[in-house]
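Just the one chain here, the form predicted alone, laid out as structure tokens.
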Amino acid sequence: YISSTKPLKIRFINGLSLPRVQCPNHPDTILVEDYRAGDMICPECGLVVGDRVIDVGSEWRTFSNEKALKDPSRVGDAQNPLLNGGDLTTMISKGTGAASFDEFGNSKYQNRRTMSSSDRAMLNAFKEISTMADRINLPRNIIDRTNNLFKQVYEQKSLKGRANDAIASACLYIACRQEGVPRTFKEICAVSRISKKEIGRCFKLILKALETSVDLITTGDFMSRFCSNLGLPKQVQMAATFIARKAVELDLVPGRSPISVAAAAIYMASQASAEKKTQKEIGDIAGVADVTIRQSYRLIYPRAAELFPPDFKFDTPVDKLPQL
């Protein structure tokens, strides 16, 4: 709120009247704000045009030698729109000193109980989602989408009887698929305490409850990440991507999981290059068994000559590739 010593000039913009504080003698001059005194001053003539200006700056001073420390310019967590109370409730932890308890030994401060059980459950789930996402280096937009999915499922009460951790894990899997950075069930299972089977069940129930869908996964969704984790060069990655796409186009791997096809393509491309990788090394990264890689590899091996890109530099000729 600004109290002006002079009448306010009224501007009309698109039919709306907007008050503007300006110097009556120099209306086009940009006023200087003196936050210490709370005044707005005309720099041309020194007239105090407005007083009692509210300081919207930081409440704390931050010195240069404190930059590495936590900035106290704002206190408290940011608002969480996913919680019913806007996350504006005060939560007081259990006291440790004598002043925290009455003469009967009961805690004097029990504000935590004012938080509803549903908000507390969602808050715990959001923490679990954030922890899981951090373990597999997922960005913030994935976490936000997962939180929104979990809230929708939780408020619908369509998965009653299922553990919140299982629902959270399934929501994280769906969010990754919807954002175009899919993760395998085994990768999600590795960072959660829930079995792959239970995550799969919740995944199907959530899609049905929310009436949503996810794009089908392809071999290209995993190729760059698998090759990067295996330390393979760009040439091998491009060859493996080409092999997998060509195998799907020629319908050589009907009914096979895109993950197993990607693993088989990586095995074939690496065996033809100088950077050879074993089935076990690839299986550990891709999360598939050696026998699964072998089965997919046997399906594409007979037409291996057609699958490699024309500009691929062979270290091992096609006819010398392992037959398994």
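Whichever C-alpha set is largest while still superposing within 1.5 Å between the two forms counts as the rigid core. All of these numbers come straight from a predicted model, not from anything done at the bench. Numbering follows the first chain given and starts at 1. First, how it differs from the form predicted in complex with its partner chain.
Fitting the two forms on the rigid core leaves the C-alpha of Ile285 displaced by under 2 angstroms between the two forms.
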Second form
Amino acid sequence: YISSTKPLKIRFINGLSLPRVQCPNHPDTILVEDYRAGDMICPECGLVVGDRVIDVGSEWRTFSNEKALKDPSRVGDAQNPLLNGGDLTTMISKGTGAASFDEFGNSKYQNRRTMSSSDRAMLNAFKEISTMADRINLPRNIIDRTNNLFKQVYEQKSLKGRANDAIASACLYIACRQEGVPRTFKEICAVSRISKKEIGRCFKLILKALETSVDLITTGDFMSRFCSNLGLPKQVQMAATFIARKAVELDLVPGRSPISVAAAAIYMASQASAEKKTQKEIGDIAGVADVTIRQSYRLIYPRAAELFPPDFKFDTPVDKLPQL
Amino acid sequence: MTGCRSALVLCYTSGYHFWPISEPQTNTGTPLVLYVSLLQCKSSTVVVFFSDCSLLFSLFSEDDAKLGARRLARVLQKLGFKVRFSAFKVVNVLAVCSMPFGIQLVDFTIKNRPIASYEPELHPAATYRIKHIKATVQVFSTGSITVTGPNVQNVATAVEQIYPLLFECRKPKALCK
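Shown: the form predicted alone; wanted: the form predicted in complex with its partner chain:
First the chain shown before, then all remaining chains and molecules of the complex.
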């Protein structure tokens, strides 16, 4: 490439006052960064537009199996300034040498100064959210969304009297819903110390406070999770999804929670295939009582033949399905 | 009516049909419940608090409510307290109504998005809050609805308002078994 450098052309775009590095001949192309030489190069003409770009990667390699006594990295963690309000304080940790203790044996520098007392509760909540989400293996985007929701609710202060854990659990529930992968209240209950009632109350309050609403849950949202937890093959899962959807369309189960309908559909599909699961097993996974599954099953049983997908391979034919 | 702990204990030990809401503990104050008979066929449940107020439940019209409150005052007068009947107010009216058709809650919620809310996991009914008349309507899929509001007029208006919305989302007869 051509290695002649031109002075940096910094342009101010209307409205934005951020300087932007651009190639003078091709202002619209995205520059390629050559990290080894520290250059920004225009891919169209090969002009080196910016040089001596500071490499923001880590200074030296650190391995996880080395003793973590001395961490040579001179920068802290990647902070999340958007959520924490831009905290740039420095903390002094406990000293190690003899000079850090005064005559009585107490450490000279008393404790780490309280970092951000106003956001301490928020940081605690973020930690709690992260723990809860980790227990059910939620991805990073849901955790970020939950943190954002919590921050909004916390700043509004309309739910100030409620336990932070309750608000955090409810935010987690809303975030899962908003991302299109809803978790049942019982699943959130299982990873939180708050009761389902309280989470439900906070959920309604948060929706009112943030003036949002969430989509309704459908039976299909839970099928893949429940079926894979039960170890059912893909055919059975697809059959169960079809059964549940058909049952709701034909309105065989008015007023039943979609989760109960899903559980009954899984039961029917599994009983018709080679992998038969008992109501108790399904009830444990789905968080529904087995009487509830029985109730919903009784409602869909009469029209079982229509509910199965047309290309389903029956291990047990429809008329031999258990009648409860 | 003046309230003090010993007064309530006196009520409890009088011949009338009083009983405490929870375990009677002399240190803490627990309100007492009285079963007041109004007329031959109607009766009301009353909760008497330590402070000056008491609540009456399960009455069928606003006039009955006033009558029941007066009866309660009379009962307390007979026990020897200085009672004055004041500040009577109807606080909440609950009405139950049944539509001749079933309702598809999912459609109903989708059509009335921010005002209606339906959480099948929490409660089997869809809740519809009408802000300007301060009434709440709970819609069940069988077609029965529950309306609560501050007075009877509001409740009647709420039913009139919600009927067209329910009619749109009714279940056609063919689907019902």
